[in-house]
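A lone chain, given as structure tokens: the form predicted on its own.
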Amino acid sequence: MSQPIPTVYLVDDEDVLRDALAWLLRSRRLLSEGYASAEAFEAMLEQRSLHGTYLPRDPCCLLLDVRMPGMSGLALFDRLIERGLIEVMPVIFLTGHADVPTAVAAVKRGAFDFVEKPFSDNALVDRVEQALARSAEVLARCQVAQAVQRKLGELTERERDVMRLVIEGRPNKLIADDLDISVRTVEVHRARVFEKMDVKSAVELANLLRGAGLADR
């Protein structure tokens, strides 16, 4: 399996700053892509389908200027929230016009950090690496959830009924009564659920669903 390639997206209308950031990131062996506007970055997302339920393959984060001609960084941030991307793509705002209310509001709404220009190079790259680590964690959880979803998709409707009652801790006899089927049929469905979900016990099954954030399925 290929190693993940973390990417830092740079969205800032200042060419000089983008070039300086790209050089700084290269000095720490980090790959970056620069965009001169929020619109250009959105066009890249559309082209690569980085929206909706799509998950990027590798960890990533975004260094985003607050004030830019056209769409502002804050407006782009709102659109990323709507698309559900800021968890897997943490956003670090960059601004030369920082004010406390704007910083507090952005962080409360999910921004990873808010850095005022001029900034300490080492401190900024440290935060970028922490953001990439967060992205990797979220991406791994999403990929586990997707794998569990695929397994759930292989269950029949009756197997899902049995699975739900098994997770509730009900014995086969009560499950049979609830579903108006024989105990033997319950045993067969239970075995098939365990096989398809690749677990050996009801506890393991419950933990698998809970770990994937699907405990209520």
Second form
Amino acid sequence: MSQPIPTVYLVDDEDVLRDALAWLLRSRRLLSEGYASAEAFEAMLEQRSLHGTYLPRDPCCLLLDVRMPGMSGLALFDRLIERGLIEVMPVIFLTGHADVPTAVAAVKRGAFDFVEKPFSDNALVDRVEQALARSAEVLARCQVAQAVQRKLGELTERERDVMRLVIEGRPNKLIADDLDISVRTVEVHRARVFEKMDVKSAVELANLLRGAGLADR
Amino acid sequence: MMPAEPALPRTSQRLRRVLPWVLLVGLLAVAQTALVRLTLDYESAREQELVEQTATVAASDIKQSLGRDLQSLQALLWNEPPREQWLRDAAELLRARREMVRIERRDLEMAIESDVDTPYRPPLFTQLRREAIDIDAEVACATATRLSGPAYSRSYFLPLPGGLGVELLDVCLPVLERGRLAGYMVASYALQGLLTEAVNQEIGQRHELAFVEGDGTRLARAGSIARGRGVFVSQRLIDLPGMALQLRLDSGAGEPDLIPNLATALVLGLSLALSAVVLLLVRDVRKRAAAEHGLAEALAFRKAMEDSLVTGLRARDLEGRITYVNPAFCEMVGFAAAELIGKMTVHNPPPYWPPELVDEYSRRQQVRLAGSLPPREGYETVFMRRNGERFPVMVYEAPLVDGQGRHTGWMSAVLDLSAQRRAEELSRQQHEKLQATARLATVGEMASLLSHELNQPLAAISSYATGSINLMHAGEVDAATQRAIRGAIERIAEQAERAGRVIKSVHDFVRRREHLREAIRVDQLIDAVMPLVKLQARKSATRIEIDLPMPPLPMPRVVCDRTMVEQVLLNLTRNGIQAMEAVAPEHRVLRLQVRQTQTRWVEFAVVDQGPGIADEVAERLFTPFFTTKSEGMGLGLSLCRTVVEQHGGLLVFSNRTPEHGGGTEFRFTLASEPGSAASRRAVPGPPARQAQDADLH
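Given the form predicted on its own above, what does the protein look like in the form predicted together with the partner chain?
Up next: the whole complex, starting with the chain shown before.
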């Protein structure tokens, strides 16, 4: 895997402000992409997630203006919640004075932060960096989970049954009884599960699944 | 009103209603029955009387007949005729008198010397010899001898051949020869014959005549009537020497019929007619009751309607006396109907006329009574409630015309307008409040827009600047970076200019308003803001005193942007009222004073009785965004000063000394209309004052 390149998405109807923010971010060596409206940003998301998943490849965060013509920042925020994106793409709201209460409400619903205009610029960039770090963290966890999912997908049905019982800590003999197969067969399945999941022990397997948030399923 | 007591009273009521009728019909029936009965009785009595009379007539007929016979018999003996002569005469007599059936001459021993039988009958004594039944004749003759005159025997039955018989009666006459009893003459009557021959034929046709014995045994009978009808019976005793005959007469009239009798028919007819009349009467009464009930219903309905009306109703007669008021009217004026009805207007005006207006109302009444029609759309006037409160009413009048088409008075519908007035006032106040709010909202909107418009360039400037500084701090600045920084600085300049344009547009807007200036009378200005000021004052129970120049001083006119100056006045009065929140309510007085101080200037003063302004506050009072109020923005006073200064005037304030009542006085000046009468004749010095209490509630 190559070194991830963090991206800051700017959604603001004011061209000058987008340009100024991009300039500011660039001065701190951060890449940014600007969108003039919530609709344009959504279109980009649709386009880049043709593979069926919205999971971005690289860490990212969103600087979102609350008040815009067309879809408002809050509406876009709601759509992102629906898509399950705000964890991996933290949202920082940019607001005028009047929007502060709504921005606060948005934070309570999961937005990363809100910044009042005019803002203290470097402090804003600091927040952006923190958001990107959070994004990277979440992304990594997601990618692990995805990998585990992919590996699980390779298992046959019988192997999955065996795996479930193995995680529960049952000895091979009992597994054989439960599934009505020979102990020998259980051992073979077990070896193939470990091999496919790329683990060495049942404990490691359980940790892997728990890490991917799958253990309890 | 009757309490709910169902069924029982209704039943008794019904009983009470029905009872007289039952009694009437009962009495009528009894009376009629009695009448018919009496009539029938009377008829019977009459009939009986008739029968009695007939009987008497019949009896006397018989007696007369017998008397005649006796005379005829005695004539046979006249001059002691020889035997042949006597026989001839007797036969002659028997032919003439059919009732007589036999005449015999007897000697003293009762032996028959000679006899003659009636030619109308077969010989009688065939079945029985005459001597066998001679006893009765002997008794009669004995009696005759004793009486020295004719005597009758008891009747006796003589059987005849064929099972029949005949009842006979003998009469014995003593025969005297030269004054000495020489023998007897016995004549026999057939009782039957006596009846048929002696009694008038007419009587015989309609009655049954009979001789009866004491025990009722019928001896002979004549006449015929239908059997069983003889109800009217009369008996007469026919006294004869030696015996008495009992004559019985049965009337053929029978029981009197109900109808054929005229009197009965009349009585019956009248009774029927009476019944019919009673029936008609009942029907009429019932109809009348139904009509009365309907009328009562209609009346109740009308009354309920009048009582439920919110409109007051009042009727007056032609002299102006009140003849009717409905509850709504009473409630409106607070007087009971009894206190109003019958009031004469000339010397005793109705109590709801305000005393100060009685003359005017009386005049109006005179006009009305003179017959002039009131306006159809009604007229507005003032009435007084019992508690002395005056209230506006709308009166609609119409002539009252009775059933005969006569004009009997006037009907008025009275509407209480005070509620409507209050509602109008309220709606006006709300409207003004709304306007003020709208004005404030516009200011807020503008402020918000301005802040946004300024925010954008300022944010951009800030970002470009920070970014540039970041780059310059990063270390060596190469040529490319330098170009980039220059570009950023150019943008900073652009954005700064943009912010400047926003500011300039605001200024232009303010300047544009200068063209809106007009000359306006200060009282109009004050009047325009008064409702809003009062609204505010009413909430805090503050009195507003308005002090304007009074004639002959002219009312000053000022040249200003009306809306903005109104805003200033509102702001200052609001501040003043708010400053007095801690003051005792009786001292909460806000004074608005306007004076023409110099030829060119008119000074407005807003004076409160509050605690005054502290020195440290006073220093920053006109600083924008400085405020002592929790919800204030700190723009009010600074805006006021800006507005006044834009008009070329001055806004100052001073704390008044406690001797002058304390509090704060805000004064501002506005230019007066050049060339106006007020500005020419402005005089310094204390102007006339008018203290006008704002009505607070």
